[in-house]
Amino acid sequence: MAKLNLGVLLSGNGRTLQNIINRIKKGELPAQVRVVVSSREDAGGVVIAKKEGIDVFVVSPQQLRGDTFSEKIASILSKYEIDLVIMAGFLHFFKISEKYQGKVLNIHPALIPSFCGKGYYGHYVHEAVLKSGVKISGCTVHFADNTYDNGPIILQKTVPVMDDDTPQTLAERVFTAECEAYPEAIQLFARGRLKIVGGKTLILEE
């Protein structure tokens, strides 16, 4: 199988980056992370990226506003030949153009449609679900479009909410959920069996 070329797009500390680099030297993912777009010169994904070696690029929201801002972005992914985008904390909005269509993918910190869109994420989420007295939250992997946490949702982990949680503890253990769910996406669209089909994902039989 070849390996797919990623290209990761993150705002902050770089965990989602980090799993999945850990994932692909152990062998359980036929991918490589080709480039890294940051939002913040900051952002400690920058950190990771440079440390392993991965070609790093800082595209700020505040000097390129608009359409601008995703062109500069689809425009570095477009060099490097990149089979599949995925969004590992990304906190800007990032537009979709029809190159890259069904190959943007996105985790989000809960159960899609509860607890997403505009504002929501982060500890905003967490923050919200333990308001709602919700007993389970978790995360969801889906393919993006040009709607913030909306394309075909591809597959939910579930996680319980303690009655003592807090934001952190609730989203340490969504996290957990998330470093398998993710790597476990990436790996069903690398073996092509993921099909969108009326706005809803399917997994097709190997």
Given for the second form:
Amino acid sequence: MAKLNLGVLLSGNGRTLQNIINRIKKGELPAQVRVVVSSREDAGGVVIAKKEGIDVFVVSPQQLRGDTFSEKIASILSKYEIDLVIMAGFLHFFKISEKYQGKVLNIHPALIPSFCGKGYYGHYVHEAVLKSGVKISGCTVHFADNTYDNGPIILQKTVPVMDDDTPQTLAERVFTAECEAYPEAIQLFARGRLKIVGGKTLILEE
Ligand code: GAR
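Same protein, different state: after the form predicted alone, show the form predicted in complex with ligand GAR.
To see the whole picture, the full complex is given below, headed by that same chain.
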């Protein structure tokens, strides 16, 4: 199987990036991370990308606003002939151009359509989950469209919410599920098993 060229967008610690790199190294993902784009110079993900010898660019939403921000990212991705864009804790709006429609994945640390949308990221998600009293949470991998945390869902994994959870303990449990869900979704994409029909993702038999 031909290797997928991945472009990873991130803003934070980069644990999602590290997990994908680890899976590739173990031979579990037919892919290579060609380029990383960070919205912050000081993101942990930038350090990881450099350590792994991956080309990394910082595109600041403070310096490039609106469409220019997204166009800059798209122009970097184009140079690396990216097959699939992975949003890995990318906390800004990336307007997806025609070229990348159906080729951008996002992971959200809750069960979409709950606890998602603008402002729901990182610990804010888990605080809202705990405040609501729901008994399960989890993560969602979906094709991204041009609305925050929206687009056809590929897969979801659930975790229990415990009575004594803090946002941190719940985040850790959800992140463990994320580390399984994202590689699984990328693998399905690589095998050509995902088909978007009427706003939903069908997983095709092999
Ligand atoms: C992950 O938990 C991811 O689900 C979340 O940010 C974290 C990134 O961690 N994404 C969102 O909240 C997007 N709405 P990382 O920087 O260590 O990979």
